[in-house]
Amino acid sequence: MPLSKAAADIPLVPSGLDRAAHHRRDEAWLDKAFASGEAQVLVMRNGMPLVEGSAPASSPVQIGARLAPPRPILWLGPPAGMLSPKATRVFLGETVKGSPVFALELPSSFSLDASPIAGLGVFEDFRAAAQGFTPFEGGAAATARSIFEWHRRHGFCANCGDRTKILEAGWKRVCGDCKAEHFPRVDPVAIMLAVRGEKCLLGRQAAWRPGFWSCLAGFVEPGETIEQAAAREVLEEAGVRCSTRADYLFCQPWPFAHSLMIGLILEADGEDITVDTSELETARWFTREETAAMMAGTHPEVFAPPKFAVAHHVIKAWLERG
C-alpha cells in the first residue's frame, strides 16, 4: 500500500521494503537468500550503522547540537556473514525488485581494524547517520536498530526467567524452559504541539544544547487514548490544560529504543505555565513569527529540531496551516 503524502515526508518511515513475513519461518529459504548475490546486508554494532569512509566516527554530542555531515550506509553482501560468528541476523524483507535485505548486529567486541573491511567504513552515531538516509535506508536502519535493541533487552523470559532463543528470522524469541513466546514490542509516544491562537508551546530539557527547543512528548499509558495521553503530558509537564480532541498528523518509527512517535496538535485552554522541573527545564509560548524564524534557521537565539525528528514536522505542519 502506498504511503500517504504526509507519511512519505517523514524520515525513518519504511519505504520500498516489503517485509515478506511469510519467509521468516523458512530457514532454508533464508540461508539461500542470504548467500545469494542479490542480498543486501546492513551492518550495525551497538545500534550504530556502518557507513562509508575511513574518517573517524562522530563523537557523542548534546541533543540539539550540530551534527557532522552524513555519510552513506556501507551496504555489504553475503561475505558480511563471515565477519563474526556471534552476529545476530535479522531478515528485514525484500526490495521492490525482490532482492533480500538483511541486517547484522555485530558484538561489541568486534574490531573493524582487525577485520576484512578495515578502512572501508566506520560505525556512526545513528542520529548523525540519519541525516543522510534515503527513505529506503531510513526505514531499514530504524527497523533493524529497534529489533536489535529489543533482543538486547529480552535475552531472558519475562515469565520464568530462563534464557530465550531467537527464531523466525529475528522476529521472535522463545523460552527454552516454559516455551513462552516473545515478540518485538513497540512503545507508543505522543509528541504534541499545544497551540492557542497564533502561539505554540515548546519546551526544553537542561541536558539539551542551549537554545534548542522542541515539542513536548510522553509515553501513552495503559488504559488511555493517544489524545488523552497528549493532554495529560502537557498538563503534567507544563501545567497547561488542553482539549483531548487532538488532531492526528502522522507517526514515525523511532528506534530509541523501539518507540512509535505519534504527532498531534491540540488546543490549549489557557496560557499560564507551571513547569514540572523533574520533566523540563522550562517551557514557553512562541509566536508564529518566532516559530517560523526558528524553523528557517534565522532566529538569533532559538534552534529547531532537526529534519529527521518528527517534532520538526509537527511544528512545520502547524506553520503550514497558516
The other form holds:
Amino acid sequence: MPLSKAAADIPLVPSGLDRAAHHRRDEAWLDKAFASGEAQVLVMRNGMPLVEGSAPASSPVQIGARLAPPRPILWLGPPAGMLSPKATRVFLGETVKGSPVFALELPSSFSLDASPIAGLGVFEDFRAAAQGFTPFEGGAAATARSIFEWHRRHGFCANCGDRTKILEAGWKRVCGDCKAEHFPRVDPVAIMLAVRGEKCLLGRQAAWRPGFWSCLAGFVEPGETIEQAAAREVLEEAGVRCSTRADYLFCQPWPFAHSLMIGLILEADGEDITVDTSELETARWFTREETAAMMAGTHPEVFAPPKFAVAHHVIKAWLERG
Amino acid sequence: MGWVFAMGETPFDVHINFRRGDREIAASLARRLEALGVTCQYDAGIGGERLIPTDAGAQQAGMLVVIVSAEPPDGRNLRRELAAADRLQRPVAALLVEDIEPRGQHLQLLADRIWFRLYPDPIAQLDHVVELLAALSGKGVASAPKAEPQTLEARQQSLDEAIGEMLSSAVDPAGRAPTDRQAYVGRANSGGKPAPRRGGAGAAIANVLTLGIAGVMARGRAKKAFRANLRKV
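Could I have the structure of this protein in the form predicted in complex with the partner chain, to go alongside the form predicted on its own above?
Let's see the whole complex now, leading with the same chain.
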C-alpha cells in the first residue's frame, strides 16, 4: 500500500519491503531463498547493525548526543549463515524486485575480529547508524531490531515458564510444554505536541544531553484511546490539561525495544505548568520563532530532536501548519 | 592402572564440558552417544537433568569432551576437569563449534588435545564424530579393548590413524564456510570493500606489553599446536 506523503518522510517506516507473510510457514522455501544468490542478509549483534568500515563503532549514546557520521549498512549474502551456528534468523520479506530479505542476530559472544568478515565492517550503535539509513534499510533494520529484542526477552513462556521455540521464520514462538503461542509485541506510545496559540510545550529529562528538548510521550494504557493517552500524559508530566480532540499526524516503528510512536498535536486548555520531576527535569512553552530557530539549528541554547526521531517531524508538522 | 581398566569403574563413559549457549549441542551429542551405548554426563550444574556435583565432573567419567565456542570458558572448572582427566589418564577431545580460533584459556589448556572442527552446522556434523568419540571413550566397536591393554599413547596413535581415514571420506568441501571475506558480502551492498585488518606492528607491541615475550611465544606455540591438532569435519 502506498504510504501517505507525511508517513513516507518518516525514517524507520518500512518502504520497499513486502513482508510476504505467506512464505513464513514454508521452511523449504525459506531455506532455498536464504541459500539463493539473491538473498540479502542484514546482520546484527546486540541490536547493533553491521555497517561498512573498520573505524571503531560509536559507544552507546546519550539521548540527544551528537552522533558519529553514519556509515552504510553492510548487507551480506547467504554465507552469512555460516558465521555462527547460534544465530537467530528472521525472514523480513521481499524487495520490490522479489529478492528475499533476511536478518540474522549473532550471539553476544560472536567475535567480529576472529570471524571471516573481520575488517569488512563493524557493529554500530543503532541511533548512529539510523541517520544514514535509506528508507528501505530503515524499515528493515527497525523491524529486525524490534523482533530480535522480542526474541531476546521472550525465551520462556509467560503462561507456564517453560522454554519457547521460534517458528514461522521468526514471527512466532511456541511453548514446548503448554503449547501456548506467542507473537511479537508492539507497544503503542503517544508522542504529542501540546500547543496553545503560537506556543508549543516541550520537555526534557535529566539524563538527556544539556540543551536537548523534545515532545512529551507516554505508553498507551489498556482501556484508553490514543488521544486520551496523549492528554493524560501531558497532564501527568507537565500538569497541563488538554482537549482529547487530538490531530493524528503519522506513526513510526521505534525499535527501543518494540514501540510504535504515534504522533499527535493537541490543544492545551491553559499554560500553567506543574512538572512531575519523577518523569521530567523540566518543561516549558516555546514560541513559534524559538521553535523554528531550534529546528533550524540557529537557536543559541536549545536544539531539536534528530531527523530520525518522529518528534522532529511532529514539531516540523506544527511549524508547517502556520 | 591403565585408563581402560579405570574406565570400567566410572559411572559415565563421557563427561561433556560446555557453556550455556552450547547446551543444545551438548544435549544432542549426549543423545547420540547414548544411542551407541555410551553413557554421558553433561548437566553437572544446578538445574540439570542429572545433578552431579561440579567437582565430580571428569573424575566420574572415562573421557572428557569440551565444546568450544566464542563464549569464554569457565576456566576454573575446565582446569579442574582437565587435571582430573590427565591424572586418571583419560582422553580429552575438543569440539570447535564456531568459526573461530580458540583464545585465552581454551587455547592455553586445550591446544595440544584432539580437536574436531564442527561448523557451520555443529548439530548435523556431530554425526561425523560421534562414533570416533565413542571409540575414544572405549565403548566404540573400532576401539574395543584388546586382550593386552594398550598404553594411552599407543591407543591415541592408532585412533588418530583411524580418525584420519574416516575424516578423509567425511569432509564435505561444499559445507565449509568460505575463507574469502568478500564471499560474504551480499549483492545488495553498496560497497563492502574490505578495510585493512587491525593488527600489524601496533598490535604486536601491545601483545608484548600485555603478555611479555615469553607469553607471546607460548601463545604462538599453542596456536601452532591447535592448528596441527584440528581435524576438519
